[in-house]
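A lone chain, given as structure tokens: the form predicted on its own.
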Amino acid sequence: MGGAAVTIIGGGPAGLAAAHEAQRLGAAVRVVERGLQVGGLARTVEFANHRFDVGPHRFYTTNDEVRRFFIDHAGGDVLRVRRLTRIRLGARYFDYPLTPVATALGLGPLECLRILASYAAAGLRRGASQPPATFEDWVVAAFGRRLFEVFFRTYTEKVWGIPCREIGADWAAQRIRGLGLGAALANAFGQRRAIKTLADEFLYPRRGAGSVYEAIAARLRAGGAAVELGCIVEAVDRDGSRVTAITTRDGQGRRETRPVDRLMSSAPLSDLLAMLSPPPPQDVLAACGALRYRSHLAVNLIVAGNPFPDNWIYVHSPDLRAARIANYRNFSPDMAPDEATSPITVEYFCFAGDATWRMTDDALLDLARAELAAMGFSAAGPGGAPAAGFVVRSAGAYPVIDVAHADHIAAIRAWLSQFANLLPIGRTGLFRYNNQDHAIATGLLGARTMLGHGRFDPWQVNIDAAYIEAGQAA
């Protein structure tokens, strides 16, 4: 469609995929990114010659087009990484996915019998009960009450900050659909099933997840697109059901209003609607106000040696505030300058503005060092001094899929459907907990829809079982 122009808010996986596809289809492209780097939550940050992702980012997909897109922009320099992940529960470590022998040895025979009895009881109730309404209901039906209490409750509530009975069942179905205790045991004994949660291999760019998005941005610029960093969108003007202009502010505080032909946005959905002028109807604003986002703190440290062999460890222990720790040396050796040190991320989840979010960077670094030590890992850098590090704060990083969110999203979607030149994409733009591959797919499909090359619904990506994958990376 010659002469078309597409403006994209957000330079993460979805926004850059959309920009790439729009440019390929002949449109003039402008990407507006508030951060100083592209990649969004999948960016890679360099510090003291070490490279850190904003939390661990594995890439896995069965979508051939998305896989080719990712590998092509990685310049073919992609590693196939054998996944090693564990759960820390109390002072013990368990293989994840769970293996029967290791789990039995860790929990003891009596606890294992309780788990199996609880699973059997859940099976007796499964056929007669109503479909699960909450995350707690879903997991209890799939695994039994006892395993839910032992392995799921603490970690899930640590990440999301609300009780499991307030988290929607559709989040569990999206993230671990097809997985139950029987499926986990079958995989452990070699009867492979297609379940993404159990995937044992993934793709990873040699110099970090963000290198893919830096390459996309470079290609966009080479093709004439504008990729503007440090540029904050303050307002989106509309005339009825058509957006007409956006107002941006750069790092020097300069404001500029420019017309838009077509607008795609991976900004948080509630932020997008709050920027509209004139504003949406009151019921739509109320639905937006009811949406919640969980924020993320990546506390990054350079530690001596290689403290653990895992790609990442889930921290289920209730006595620790960390939710996960990742070791990027175990993703790619090129994430560190040599073998003497490892780049480690300790992850904390919070709500923007709460007590954890308000902690200073120094306090967070001290907390992460102390919790690494409590887990039995050294938090010392070269020479024995406390590990050097820095903090990356991501406000509103994860949409909270609570029991009420579906009704709010339905009201917002119904109102947005009237717009012919405005389309949300990506994780926070669609208020869906998506992975990199899903975010890329929403961008590709959204650009085609926006430019009249088919009618695709980005809201539907990741609902279908085709995105529940397992096996070897390809």
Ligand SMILES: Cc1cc2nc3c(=O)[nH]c(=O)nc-3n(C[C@H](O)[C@H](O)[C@H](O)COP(=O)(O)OP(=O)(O)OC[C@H]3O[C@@H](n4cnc5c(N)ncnc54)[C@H](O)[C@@H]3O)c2cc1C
Given for the second form:
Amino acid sequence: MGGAAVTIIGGGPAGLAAAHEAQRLGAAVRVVERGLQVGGLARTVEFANHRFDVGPHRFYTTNDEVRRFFIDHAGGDVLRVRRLTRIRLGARYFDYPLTPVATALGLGPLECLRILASYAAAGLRRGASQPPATFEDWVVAAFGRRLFEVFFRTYTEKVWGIPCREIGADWAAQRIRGLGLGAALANAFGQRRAIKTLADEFLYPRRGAGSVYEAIAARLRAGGAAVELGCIVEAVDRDGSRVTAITTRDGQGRRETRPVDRLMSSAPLSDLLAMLSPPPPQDVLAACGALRYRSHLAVNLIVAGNPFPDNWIYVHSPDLRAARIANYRNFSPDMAPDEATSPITVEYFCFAGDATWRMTDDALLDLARAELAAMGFSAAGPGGAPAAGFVVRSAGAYPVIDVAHADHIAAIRAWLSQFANLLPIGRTGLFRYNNQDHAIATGLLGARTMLGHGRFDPWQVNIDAAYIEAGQAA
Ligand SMILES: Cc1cc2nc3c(=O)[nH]c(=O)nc-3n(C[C@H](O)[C@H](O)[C@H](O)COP(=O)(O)OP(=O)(O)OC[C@H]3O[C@@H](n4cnc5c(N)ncnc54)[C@H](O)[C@@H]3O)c2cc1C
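Next up, the form predicted together with the named molecule, please; the one we just looked at was the form predicted on its own.
Following is the full complex, with the preceding chain placed first.
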């Protein structure tokens, strides 16, 4: 579409996919990214010649277009990684996915019997009661209370920071397969089905997830697009139901207001609404204010040797604050300069501003080293000194899918639908707990919609990014 101009807030997977598609369709493109590098939560950060994702980022999709898009931008240099993951429960490690025999041996026959009895009891109750409203009810109904208590509760509450009875059942239905041992156990105990999270293989760019987004940004620039880094969007002006301009602030504190023709935003949904001027009605602002986001701390260490063979290990053990540890050497050898060391991330979840968030980087590095050692892994760097490292803080990385969120989103979405030239896309942009493939799909489809090449609704792209095959709405 000649003459059209698309401005995009955010240079993560959604924003860059949108920019790429808009450029392909002939629009002038401007991406405004507040970070100093592109890739958003899927960026890869370099430290002392080692490469770290923001928590492990495997790529998996059921959507051919999205897969081609990803591989194409990785320059064909994508590894097929055989997945090796375990779960730490108490002081034991369980292979994931589980096998019935190993699980039974690990848990002991008595615990297995209790789980099976409670599963059978839940089966008898199934159908007799109301559909479950909360995550806890959903899991208990599906797998039995014992399995919920043993495998689901601690890990889920570590990640989300709220009781399982406050987490929405729709999140369980959508993401149960992402939770680990519970789904794996159900799988091991006979409910065998295609489970995305249990896929044996995944794609991984040789130099980290973020290398794909660096490549997209380079192509965009080569095609004449502006990709501005270190530049935050602070305000979005509107005239009724059209957005008209954005105000940005760069790293030197310089503010600039420039007109926008069409605007796509992958900034957190509540940030976008808060930036609008004049502001949305009170009830819409109240709905935004009720949305909660969980934050993520990636404590990154350069550890001597290769302390564990897994890609990552889920830490269900309640005595440890870490939720997961990952070893990028086991994703790609190019993540470290040689075989002497491994780039490791120890992941913590918190709310921005809480006691964990306020810990200094040094205190977090000490905690991560101590917890690695408590798990039986070396936390020493080359030469035996404590492993060197750094912390990446991601405020608001996880939209909290609590029991009330759907009503709030419905109110916000209804109000936003009046805008013909403003479209939210991406993970926190749409307040969805989703992966790169989904973010890319919302960007591609959003750009087509913006430029009149279809009428795709990014809100309707599902977690498998399957909207293109399922919808073909245009
Ligand atoms: C710990 C962790 C592990 C994950 N593991 C996986 C995995 O294994 N596989 C997978 O596929 N996905 C994984 N994901 C999810 C994946 O990172 C996201 O789905 C993806 O990055 C979402 O892309 P996005 O563009 O929608 O959002 P983001 O990546 O959040 O990008 C949004 C961008 O907008 C910018 N921005 C926000 N506000 C403004 C503003 N006001 N002005 C300018 N810029 C702004 C941000 O700086 C950011 O760069 C994981 C995420 C996390 C946090």
